[in-house]
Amino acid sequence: MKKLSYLISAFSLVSCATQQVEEKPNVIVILADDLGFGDVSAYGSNTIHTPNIDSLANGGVCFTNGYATSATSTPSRYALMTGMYPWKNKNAKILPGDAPLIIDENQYTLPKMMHGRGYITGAIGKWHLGMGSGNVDWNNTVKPGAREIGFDYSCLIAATNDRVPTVYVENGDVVGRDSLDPIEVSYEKNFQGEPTAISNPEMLKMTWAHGHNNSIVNGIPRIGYMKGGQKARWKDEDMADYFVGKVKNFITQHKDSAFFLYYGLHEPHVPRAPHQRFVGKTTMGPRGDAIMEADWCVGELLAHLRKEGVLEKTLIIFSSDNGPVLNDGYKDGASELVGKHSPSGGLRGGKYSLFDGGTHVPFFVYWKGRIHPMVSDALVCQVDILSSLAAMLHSDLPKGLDSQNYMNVFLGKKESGRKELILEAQGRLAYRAKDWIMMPPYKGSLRNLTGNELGNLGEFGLFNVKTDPAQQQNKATQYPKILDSLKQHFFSSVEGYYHGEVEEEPLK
């Protein structure tokens, strides 16, 4: 009898052991927009409360050094889907809301790779990776799209909340959409007759800064000029409730399968129109509601998890797009009513920016009861997502990849990440390795129409973003070495890319 119940103990032990290798936890990747490294009360900030977001950090791994690979949103969507770098695809730059897919059919991707494990996939909220061929037909079915780079389902708006077409897509298919009324979108010219923010100013609900004064859906001015789709055209206030619950059905239509669901948050991005509940909620105006509401989309995800009894089977992943920005097009009071509040975290610059604003972002990864609760200094980034998960899951990956596997990183297993990052801001390039970060000398503004830093330099700078995380002091000329290693490093990992790739070369 001892040795049989040996053997059971043994066998038990083994089949434990064996449920624990193969376990695949359901994975969601939650994606703010323009959210800032002090935009969220994990990282210090009294200014404002972010609960349920800190939920996940304090629950969790939470990174002082988490980058996104891009300033703007689509590149980094880019790499965060393809494991490549941006930089290398000339068309992953601020897509226009009728852009083709610029992701190719054939190309490998992480909802292929979590598909091909097993998993339901499932894309919800801000796509902004384009869709279609070109020359969109927004009244039938659009593809290449979400299902063609290996989602089953999706439920998307194309492009920003501030670009036509002011739609939700389904699976390809317009929500809503009426073949009496058919829909025209173009980011060329008007349609004969259609109002728009110069034209009719008082059918305003919001006021345009610089470069939303094109067709106006609910009140609020667009870029770009769209036609017909009344039914189908969405209410900004009433967005995240509707993909809140897009999220809540995925969860309950497959909580006994593995799934992976990527969720697009569209704040705080412009327009800012939160849904009434959070108005007023902070003293920030539209911007600091709007983070308000996407705390509380966290947090009904979180519920809903925990309502299905999955909560402790699912891995989560929570990051931005890039930095924060305050004027981004509309005059929400954004910039005035900041007060002592730092969306960037002290450090410089922002979206759009080569400076660390423009890409250190909040980075948190949460499994409840499989990751201890901590802080790493560990530098890790969005592309890498891709290749970590694959490692855990125990997939093959075709070689030529950016992306790199941390999971244990990730996990809270390792302490030690990248040792050197390529990070983009709008063509242009920066490198970061270990605490340093080297820019190139760019010519052109200083700042854009939002006020924003922009990073071109002049002159190379080199700065040491642990002791000066603000990239106040410029040590270039005082670590002469240690400039030309680290150009000697960059430059031959983006040798043939300054070849009329970008409107200004840098100067070696």
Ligand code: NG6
Second form
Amino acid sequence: MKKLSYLISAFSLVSCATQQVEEKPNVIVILADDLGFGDVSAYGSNTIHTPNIDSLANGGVCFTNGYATSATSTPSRYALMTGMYPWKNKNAKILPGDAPLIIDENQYTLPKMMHGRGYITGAIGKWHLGMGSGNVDWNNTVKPGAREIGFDYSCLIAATNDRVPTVYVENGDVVGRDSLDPIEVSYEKNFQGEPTAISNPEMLKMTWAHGHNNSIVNGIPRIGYMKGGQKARWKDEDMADYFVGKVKNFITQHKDSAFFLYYGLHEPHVPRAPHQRFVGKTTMGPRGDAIMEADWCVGELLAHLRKEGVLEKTLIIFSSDNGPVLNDGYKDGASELVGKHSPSGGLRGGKYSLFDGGTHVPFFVYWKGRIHPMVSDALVCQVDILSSLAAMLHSDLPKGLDSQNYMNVFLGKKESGRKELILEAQGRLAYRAKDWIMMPPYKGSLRNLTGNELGNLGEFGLFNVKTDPAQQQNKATQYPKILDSLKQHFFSSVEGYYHGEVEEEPLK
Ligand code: NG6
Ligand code: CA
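Follow the form predicted alone with the form predicted together with this ligand, if you could.
Expanding to the full complex; the earlier chain stays at the top.
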């Protein structure tokens, strides 16, 4: 009898251990930058071919109603990292390259949660959540940063690829910094004698359309002024290879322990300067070619996981920080060459927009051998990644997060997702409940300099995005009861945060 119970408990120990191993996969979140719902062939577009990204969609759960919380990068990434709606933090808006970290060091975060469950955590690629605490000295270790919010390792660009400082920051240190050629950064004024797009247009290999006429780095004019750090400056054409190399190292180094990797692709954000290998791969010019480069990065990552024997132990989430844009401030032919391709996949608006094109993005969850491939129309959002992974890992969460657990939906085991979601576009808010989207009567320009429609309807908007995904028919007058019910839910959820009028953030 004793022997038997010993055997049983030994058996349950083993099965418990196996189960734990099974439920503790590596987790990789790949977040593309400005990649639209229509920019991947997985959703049926035949104007572009993204086989590697498609392999995640076709081998996993391909979400047709996947959302970022926000139509721009910083707020979107803030929600992913903290599990909080970004409009609750007034600093969560497009940050300059010298902005302080907007996540409080005491705040709960996705990497802290993963770390707490024994994961080695890494952040590679685009950051855009601020670094340091103001007046950053780029010639010394910059902190607080990724480490302080839970990442053991980081190799990042501080903001965007069009903003200074144009350097890589690895574990808080500028890679290749040189005390004899110190780096200085200003978003106010130029440093004496430094070339800008205005003073030295002959140095440019890419011209600007709006904004982007400050310091010139690698022949490309940027937002903001920078001096020094010549040896540390990145070459845009090599950025994809650089980060893919870091991603591979991270995986190889930590393949024997559970790891969590946040991989922020810089494509197809401006400036679009893909490596020569991708130039001309599409008929759409640099924007299309940059998407090919991003697809290649995903292929490299998958091949490396396979090579290291950890592909089947790795859960991969792929999405984009916000919707697409063609002319985002450089004359790179994106609008002229787009042809029949629809970056937003037919959704209205795009980046910066409160219309669906701003936040409705590609969204795939892949776990080889564990997820049955399927298409899901469940409403899912990046803000829920934190609570969902926490549930999978049996981690306790603090109260008050906006993040909710939809792990079964992410794994394709359940088909009903969120009931409601609040979306943000440069301070303006919209409300999605089931198939309806309600947009408050924001005034202001119809479009910004990019040409994207912003969603300032001047009256209440009510759209059924199931029957009318392009949001062409405002049903507000036809369905006053639905409108009222959505308004009620929305206004009670955003009390204290909704400001009828929003001062437009100029694109400069
Ligand atoms: C805008 C920039 C745009 C892009 C964006 C941030 C101008 C004229 N436009 O202000 O080019 O950098 O900020 O994009 O400067 S995001 O995807 O990181 O949110
Ligand atoms: Ca973006």
